[in-house]
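Heads up, the chain below is alone and in the form predicted alone; it's given as structure tokens.
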Amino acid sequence: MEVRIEDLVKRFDDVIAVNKVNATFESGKLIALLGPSGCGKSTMLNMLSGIMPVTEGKIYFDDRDVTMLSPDKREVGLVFQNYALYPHMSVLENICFPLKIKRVPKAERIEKAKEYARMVHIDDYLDRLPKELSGGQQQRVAIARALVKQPKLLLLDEPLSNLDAKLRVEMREEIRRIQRESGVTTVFVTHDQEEATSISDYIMLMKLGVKQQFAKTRNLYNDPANLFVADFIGNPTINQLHGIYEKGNFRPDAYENAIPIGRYQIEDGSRVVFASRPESVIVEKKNGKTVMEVEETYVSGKDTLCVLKAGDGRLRAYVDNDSAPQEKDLVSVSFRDRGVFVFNEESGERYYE
């Protein structure tokens, strides 16, 4: 099922939690709503579910306007952060419960519950109570309970936040597998960019209720719309040098040399941020080009992460272990075409060549 939101707004008194958001979620895809706390992602999820009324705008499921429909008429499945399992019911009874409410015959609902228990790999625990399960197992039960009524839209609100680090990695892979097997359009709320980028088809990145960018996962990394997106997506975070743009050159603050970066539609003398991904920084032996001092080095698998001093700023760069410089060495630095961006220092707007 395709989901379309048009000019969606949610106000709480004087606070605008979601501000004029437009987007289309393709049928059968997994979409992550990503952003820091307070950005409006859970509010958006609650409006999609019908739990929270819309202040302005429209929500469409395919061509059906569901803006004013109650949750029970929207055909959605919900999985909350705390899973909300019924503690006195067995796993089987928890999964069956939505079908019991719909008055599905007992034999049929048990058969369907077992089918979805197998899908989420919880079929060996059907007689157990929730307190007898691990956090990951409880999550699987909650997902099976949401899927058993065969929703057209599955909504997951921070479902991994209560799990330890190792289990989070395992369960996000499971969520992706389950989503692909079921084929249901899924919206996944998280503040963790690694979670979002590892399993989603598309990401909507939000800040203070405003959509910053909605795109395929890799596009946010390779083609960020603004400085907030570039900084939020990526680990290590993107390098940022502040300074002045002049005739195709960038002059970092408190750095004696200019860095050639190409012609941009920028007025000479403007304050900008020159941003580069660590893998886009080329480090070579000192050869008279842009020279920087190696401040620190860290071994990272087959590569070494070098921290370079550039006036008031720092650059991180990946270098092959065999050719890695030492601390205090002077090296020459250049940049690849890909993974390098220029932004307005004040607004964060991206400039293009």
Ligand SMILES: Nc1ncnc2c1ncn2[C@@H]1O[C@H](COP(=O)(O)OP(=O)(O)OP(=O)(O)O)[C@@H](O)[C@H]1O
Contents of the next structure:
Amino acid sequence: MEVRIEDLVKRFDDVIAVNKVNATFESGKLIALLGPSGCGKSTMLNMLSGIMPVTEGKIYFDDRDVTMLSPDKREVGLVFQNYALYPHMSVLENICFPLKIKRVPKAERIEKAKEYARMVHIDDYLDRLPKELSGGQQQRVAIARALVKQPKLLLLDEPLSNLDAKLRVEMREEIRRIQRESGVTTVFVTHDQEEATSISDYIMLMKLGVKQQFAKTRNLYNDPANLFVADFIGNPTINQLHGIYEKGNFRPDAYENAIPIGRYQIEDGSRVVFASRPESVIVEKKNGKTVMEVEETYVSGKDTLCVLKAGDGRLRAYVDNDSAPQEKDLVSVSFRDRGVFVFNEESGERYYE
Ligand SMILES: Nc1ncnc2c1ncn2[C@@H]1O[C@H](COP(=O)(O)OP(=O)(O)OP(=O)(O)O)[C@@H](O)[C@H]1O
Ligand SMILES: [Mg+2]
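Could you switch over to the form predicted together with the ligand, since the one displayed so far is the form predicted alone?
Now the complete complex, all chains and molecules, led by this one.
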């Protein structure tokens, strides 16, 4: 089922939690709602589920206007951070429960519950109580319970936050698999950009209730709409130098030499942020071009990162481990075309070539 929101607004007294958001969530896709704490992710999810009324705007499920429809009529499955399982019921009874409410006959609901228990790989634990399960297993039960009603939309609000780091990575792959197998349109809330980029088809990145960018997941990294997006997505964080744009050159505040960056549609003398992904910085033997000093070189997992001093600014670059420059070396620095962006310093708006 396709979900469409039009000029969606949620106001709490003087706080605008969601501010005129428009988007279409394509049927069968996994959409991550991403952004820092307080940006309006849960508020958005709660409006989609119907448990929170909207202040303004419309929500459509396919072509049906559901803005005023009560939660029980929306055919939505919900999973929260705290698994909220019924503590005195077994795994099987927990998963069956939504069907019991719908008065599905017993044999049929047990069969359905077992089918979804298999899908989430919890079928070996059907007789256990929630307290006899690990956090990851409990979350599998919560997901099966949400799916057993065969919802048209699955909404997950930070479902992995209570799990430890390793299990979180494992479970996000599981959620991806379960989503693919069930084919249900899914909205997944997280504040963790790595979690969002690793599982979603699309990301909507929000800041203070305002949509910053809604695009295919890789496009937020490769083609960020503004400085906030460029900075939020990516680890290590995108390099940022402040300075002035002039005739195809960038003059950093903190560094004496101009860096040639090509022609942008920017008035000469404008203050800009020159941003570069660490894999877009080319570090070579000193050859007369933009020279910088190496502050340190370190190994991070499979990668070797070189930190360069640009005056009192810093640039991080991936380098080849075998020929990595060392502390205090002078090197020449240039930039690839890809992964390099220029933004208005004040507004964060992106400039194009
Ligand atoms: N019931 C409420 N009454 C008043 N203000 C609220 C209410 N619920 C949320 N807010 C405010 O709305 C804004 C968005 O809150 P929301 O819970 O949607 O953020 P979030 O992105 O889910 O954050 P987090 O990552 O911390 O869960 C915040 O400023 C919050 O304080
Ligand atoms: Mg929240």
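Residue numbers count along the first chain shown, from 1. Model, not experiment: these values are computed from the prediction. Only residues modelled in both forms are compared. We call the rigid core the largest set of C-alpha positions that still match within 1.5 Å between the two forms.
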Next item on the list: After fitting on the rigid core, list every run of 3 or more consecutive residues where each C-alpha shifts 2 Å or more between the two forms, in sequence order.
Entry: 300 to 303
